[in-house]
Amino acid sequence: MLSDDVITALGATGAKLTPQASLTRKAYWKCGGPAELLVEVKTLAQLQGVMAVVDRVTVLGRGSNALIHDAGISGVVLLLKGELAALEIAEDHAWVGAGMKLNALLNRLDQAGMAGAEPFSGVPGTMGGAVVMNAGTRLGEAKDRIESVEVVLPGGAVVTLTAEECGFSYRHSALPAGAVVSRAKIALSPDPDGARMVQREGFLVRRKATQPLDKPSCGSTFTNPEGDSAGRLLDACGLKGHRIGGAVISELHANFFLNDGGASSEELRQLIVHARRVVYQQTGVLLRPEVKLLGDWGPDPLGVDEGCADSVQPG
């Protein structure tokens, strides 16, 4: 629990503070408890001030790949707004605030006749989340476009990292411990005739036809094992339609776990654990969750010890 002195110091940064803020509508799964203290920062100086006061924060972004504990998230939960969600377009690159929504980034670049953010087509998160997760699609990954990343370290120092220093790999980065992304520099190229936009729109049409978009989900629940598809494995193991309470695996795409109405975060966690166990027992592949669990879930919340061998490396 945050002390009164810490809350006072956070308030002195100029950031907006909301205690016991509901996060249900901010998470794509539409479940989970409140933030102990929701802190909205609009400037780099405010973010530095917050990081100087507390040594650990949770950055929510759009909550598009987050499963929030039913009891909520203790401590500071950050939302990045204002200049931390702004876009600065130059001749061959753009600085993108970590809080900027990826769909807004794509729209702004279309309007400017520029290409460079195609890997984020249909990805519902923010630029900061795209950096942390090396987000991407069949059109590429964040690492393909990122030239450098600005982060704020615990204590408040600002550091700019090269793409190589970010340690990007499939749906993963290796940023400094506790660092919060403030903005990223991405490479751009002219697209005056909108050819890249047309390519992207065709990709999105095909994607919408194969993904369930009518019920809350976090998109792909598991990353794809090398040379295979998590959705194919889940389907082959007969998991489509499997349900725990209000949580169900989509009949359309087996890697989409849905809130079918009133699902708790615990029910979704149990469904993820069950699916991992079944796939491992039938195929020997231990799927790696793409979703991040926020809050105090205790040790091994996603089931390596619940029927899966911890000696097997995730696919």
Ligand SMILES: Cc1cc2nc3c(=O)[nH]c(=O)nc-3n(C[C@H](O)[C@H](O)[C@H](O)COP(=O)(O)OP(=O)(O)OC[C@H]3O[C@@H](n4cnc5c(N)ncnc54)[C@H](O)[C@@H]3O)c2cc1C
Given for the second form:
Amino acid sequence: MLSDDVITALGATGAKLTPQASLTRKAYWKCGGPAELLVEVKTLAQLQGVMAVVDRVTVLGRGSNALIHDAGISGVVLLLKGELAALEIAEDHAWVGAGMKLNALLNRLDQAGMAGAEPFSGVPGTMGGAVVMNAGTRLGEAKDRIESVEVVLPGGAVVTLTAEECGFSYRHSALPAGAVVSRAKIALSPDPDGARMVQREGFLVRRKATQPLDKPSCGSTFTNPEGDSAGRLLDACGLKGHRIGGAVISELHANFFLNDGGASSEELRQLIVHARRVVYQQTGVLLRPEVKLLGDWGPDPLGVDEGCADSVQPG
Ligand SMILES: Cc1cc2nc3c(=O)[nH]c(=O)nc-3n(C[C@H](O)[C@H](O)[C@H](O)COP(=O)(O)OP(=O)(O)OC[C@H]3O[C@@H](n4cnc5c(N)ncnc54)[C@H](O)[C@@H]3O)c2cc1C
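Hand over the structure of the form predicted together with this ligand; the form predicted on its own is what we had up.
After this comes the whole thing, all chains and molecules, with the earlier chain placed first.
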């Protein structure tokens, strides 16, 4: 519970505070409980001020890779707006505010006749979420375009990290503990005749045909194991259409777990654990969840650390 003194100090930063703010519409899965205190920051100074007051925050981008606990998130939930969601385009690079939506970034670069954000085509997150997740597609990954990342550390210090210092790997980064991404510098190149835009459009048409985009999901629930695809394994194990309450595994793409109406976050969690266990029992492959759990879930809610110890061993 945040104390009155802490809330007063947070208010003094100029950030907008909303207690017990619903997050349901702010998360792609459309479930989960409220934020104890939603804090909207619009400037770097406000963000530094917040980080000087509290030692732990939960940042919410577009919630397109986040499963929020049904009881909500205790403490401060940060939304990055204003100058922290702005774009500055230079000749061969751009500084992208962490709160900027990736589709807006792509549109703005198209208008400017510049290429550089293609890896984010069809990824519905923010720049900050893309850094943290090293988001990517067949057109590349965040790490291919990022030159440096500005973060605010607990206490309020601003640090600029090289791409190497971000520790990027497949759908993963290793930023300093508790760091909030404030902006990222990405490399740009001229695209005067829109060739990359045309390539992207073809890519998006294929995605629309193969992904269930009409129901709430978080995209891929699991990362692809080396040399295979999580969707193929889940399908081969007969999991398409498997349902727990309102949570169901898509018939179109088995790595998409859908809120089919009224699903709770707990139902989605149970479906993830079940699918992971079945795949392990039938194939021996331990899938790694891509989705991030936000809120107070307790230790290892997806059973990742314990593996699938209580499963029947394969073979
Ligand atoms: C339909 C659909 C398709 C998708 N397709 C793809 C795809 O092709 N490729 C892909 O990589 N992903 C894909 N995703 C997943 C998702 O869009 C990406 O992981 C995206 O990068 C998440 O960004 P976000 O802003 O929504 O982050 P959130 O979901 O809000 O947050 C994700 C994590 O990042 C943290 N975070 C967010 N912003 C910051 C910040 N500024 N500072 C510190 N921490 C932060 C959060 O606390 C959380 O731990 C898809 C999702 C959907 C719903």
